[in-house]
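In the block that follows, a single chain appears as structure tokens, in the form predicted alone.
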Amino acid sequence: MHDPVRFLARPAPRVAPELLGWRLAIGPHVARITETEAYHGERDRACHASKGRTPRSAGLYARAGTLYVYLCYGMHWMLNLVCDDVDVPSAVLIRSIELPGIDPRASNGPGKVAKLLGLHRSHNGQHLDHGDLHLLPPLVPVKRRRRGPRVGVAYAGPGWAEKPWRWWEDGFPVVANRL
């Protein structure tokens, strides 16, 4: 499946395994993805729908395609694709590109790598059919993938802190079980 949207028109779990490889093109960077993590849903309590619609968690309802990028800790930017139907909860954030000419340890977490793509609060809300930001699909497969529990939820209690819904390309020299 080639349409990006049509693509991330399914629940974030089933998504983020499949988005390793895929591409983000914004200005003149065009990065590889290397690693994601899903969240899914209002039940799901290291999501920000857990506590149901906010002003802060209103653009995780919104079509599948949308950037939902939100400032963490108040100081990283943090890139989501909004997934599934309209009003399920459900994104996949991108925590890991290859960016050719950049040295991998530098765009090996979330906030590196809104950072290197130049992305803010201006993006939140975009979409990638009109927006800066666009999916393009993997160039070759992705031969192996790994998975392992989401990192830094432990908030989120038993259970969701180590829900396995965190995938990375294996062999990716950066990626380690950061936990």
Given for the second form:
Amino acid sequence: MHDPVRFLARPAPRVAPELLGWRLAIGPHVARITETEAYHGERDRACHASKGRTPRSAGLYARAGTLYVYLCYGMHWMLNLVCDDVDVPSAVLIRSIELPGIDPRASNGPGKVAKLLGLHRSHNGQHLDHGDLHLLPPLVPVKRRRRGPRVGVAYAGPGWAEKPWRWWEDGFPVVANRL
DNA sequence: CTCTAGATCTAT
DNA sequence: TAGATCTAGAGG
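Starting from the form predicted alone above, please write out the structure of the form predicted together with the DNA.
Every chain and every other molecule in the complex is listed next, the one we just looked at coming first.
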């Protein structure tokens, strides 16, 4: 099952751990995904769809393989790969990547990821099948998978803030959670 | 219309 | 630990 879109067409919490090791290709870059985070359903208080379908969250309800790219804190673009079926808001945030010749500490954070890959507003709503960003199956398998709570979602409250929906490859630098 | 908080990062 | 920088979404 190496068709990227079909691979993504499942709930984000199931896709996110398996997405480690897959590669993002755009222009001259081929980045290996080393950290992911899942957001799923309107009940997930950390998900942008927690307030229902709005102009911003609409993309989360699109078909698997759609890109959900949004501006965070007024200065960082976040790349999400939409998952699951149409009308089910579900997506995986790409938190860290590995790029040839680049220090892993320079590519460990969603803001850095988008910046390094040159992603911004115009990529929002694009689809993997028709845009300039492509998802390729793993070449180098993931050695060991680690799991923990999502970052920066304390506002989501009990039950959602601590949900261990973040995964990363052991050995790669991870951004510590803030309290 | 106004206001606030935010899926961050960097420098201090 | 604070400041940069901006916009979606809620409330009036």
